[in-house]
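One chain comes next, on its own, written as structure tokens: the form predicted alone.
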Amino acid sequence: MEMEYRSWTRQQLAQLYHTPLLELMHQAAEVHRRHHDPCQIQVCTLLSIKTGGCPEDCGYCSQSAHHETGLQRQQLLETGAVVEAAQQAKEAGSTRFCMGAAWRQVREGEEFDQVLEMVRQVSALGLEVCCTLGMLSQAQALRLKEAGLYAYNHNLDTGPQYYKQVVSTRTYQDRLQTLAHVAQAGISVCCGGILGLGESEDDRIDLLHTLASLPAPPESVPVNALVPIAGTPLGQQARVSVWEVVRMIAAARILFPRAMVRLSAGRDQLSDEAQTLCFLAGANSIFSGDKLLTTPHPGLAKDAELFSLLGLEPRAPYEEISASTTSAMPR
């Protein structure tokens, strides 16, 4: 049975989320195979183009100027160095190249102009280009689109009720406003959350409900597991279990049949068997490389070994992704 996008009530979504796990995985796997090749994985590379010194106080982040984590700050990289890194990522099998800058919001000026040039040159390599630069105005989103930006990442992190326990320097509405600017500019929306912030299952359901209530569905949904970092307010949090990650991935896959559901931060702590469960539940995108911004991540060789074992291959860039207008209802 198909259900119109945005017609999920919170009660229906809660029922979906609490479906017995094996049944939830089965439903998600069926949805996944109706909309995607289960043997293809989107391989992405994320590069920190400006590291540390962020004025936001996100409780999980090593790059916040509010926390003493020992992170070495790095100014905006030179364009040539970024393009070289993108070329290396392409040669290593990545088809999407993401650039992250530790900014609260994009400011007009020389640095933004430099980022626009990075987008132009990386796009010219034939890679899907993604940025995560903080909050954007409508005009800035349009300039990024004109430069060749394919996707913009701006995570909601958690549900609206719990968000203020994690971040105080911006509001949930600030995040939603940037997502609206991105979508209105015709840029693909990449938006997900983080598990393990101390949130409840109700908060996770609220996050999914918020994502499902956006004017258009996100093209990419990253599912992150908190990597606790010493010196941050959440540095002592216990890591979430793989079952929590699998449940979130499966629910996201059913909610967003055509989206790329990305197994993101925290993957370095997952065994090959755990990652396989995530792929079965509908994850079809990963970040590759030794680091994810500032946190540890499985290396290229380990990923290649797992892909070979499971018979997976990288998905080509710019494959047609239709806007999801329907979502599969649980039976």
Second form
Amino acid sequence: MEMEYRSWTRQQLAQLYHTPLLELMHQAAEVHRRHHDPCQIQVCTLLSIKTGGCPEDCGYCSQSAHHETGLQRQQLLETGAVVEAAQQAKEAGSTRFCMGAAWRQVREGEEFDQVLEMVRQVSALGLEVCCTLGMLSQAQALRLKEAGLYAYNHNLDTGPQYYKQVVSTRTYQDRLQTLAHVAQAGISVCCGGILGLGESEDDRIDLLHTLASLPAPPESVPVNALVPIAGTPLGQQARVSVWEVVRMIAAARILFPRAMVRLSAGRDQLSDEAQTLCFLAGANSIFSGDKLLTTPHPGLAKDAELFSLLGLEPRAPYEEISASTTSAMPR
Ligand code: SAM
Ligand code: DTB
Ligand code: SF4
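Form predicted alone done, so how does the form predicted in complex with S-adenosylmethionine (SAM) look?
What follows is the entire complex, opening with the chain shown before.
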């Protein structure tokens, strides 16, 4: 039986998380089929519109100025180049285009105006436009919404306790504040985490509990597996096992039946079989292309092969709106 939103206690969530895996996957698959067409996967494209030199010290990130990662910095891209990339993404089958900037926070001025113009033009292509630009004020969130921004990605990454070990230049509370600004502006919230930061299972449960305690459920939950970056404090972390990824996806699917659960970073290390388990457990979105923001990714041809093998088809844009108004998907 599905539980109502916000009715999960920490203890119930821990119990859910520790359900034997096969049973957990089965429950998640059932929930998934009630709310989504299991053969449809949304394909998204990421573009780093401003790369590197970030003042934050996130222990996992290639783009932090605090770590020596050898990453080439890139100032804010021209609007024309971004719109062209979005057009190409659309032609290649993506329905969501996410622009990421290595900023601590958005600052008013020429660059923000330019990002607003990118949002206007990408939105005009009929793509779901998403941005991830760091912290936002309420006024900035409203300006992005007005420009046509559909979604904003801002991850909580892990539980509140472990967060302090990973990032010191901002607080968990700062993240929650931006998420509130995004939601209050009527922008779709994309918020998830990263597995493999050295966190415990309790930290993962705490992350799920925080997500499930937000004033409204996130419409989109990315599940990332750490891509260890040489030169960062977490550069020597071992890759998480696929079983942990599957467990987290299944738990997220059960907690957020209508959300898009996105199998995000780390997919380059997952076999076809492993990705199939993730889809069975309720993941219904991937990023396409041979690069995420700064790290390598499987690429179009490989994904097309997997889609054909599994009989998957790309999902149309703006379906999360219709998913939230449908209680069951006939199939
Ligand atoms: N600067 C903005 C921010 O941090 O909110 C947006 C860009 S940031 C790269 C977007 C998200 O990517 C982070 O919140 C984190 O969850 C994820 N991420 C960054 N580096 C990663 C890595 N090496 N492996 C997995 N996920 C990563
Ligand atoms: C998210 O949760 N995953 C994407 C997107 N949001 C912006 C980013 C993953 C970044 C992986 C590391 C990189 O390529 O630099
Ligand atoms: Fe900056 Fe975002 Fe990377 Fe943190 S995750 S260092 S905020 S780009």
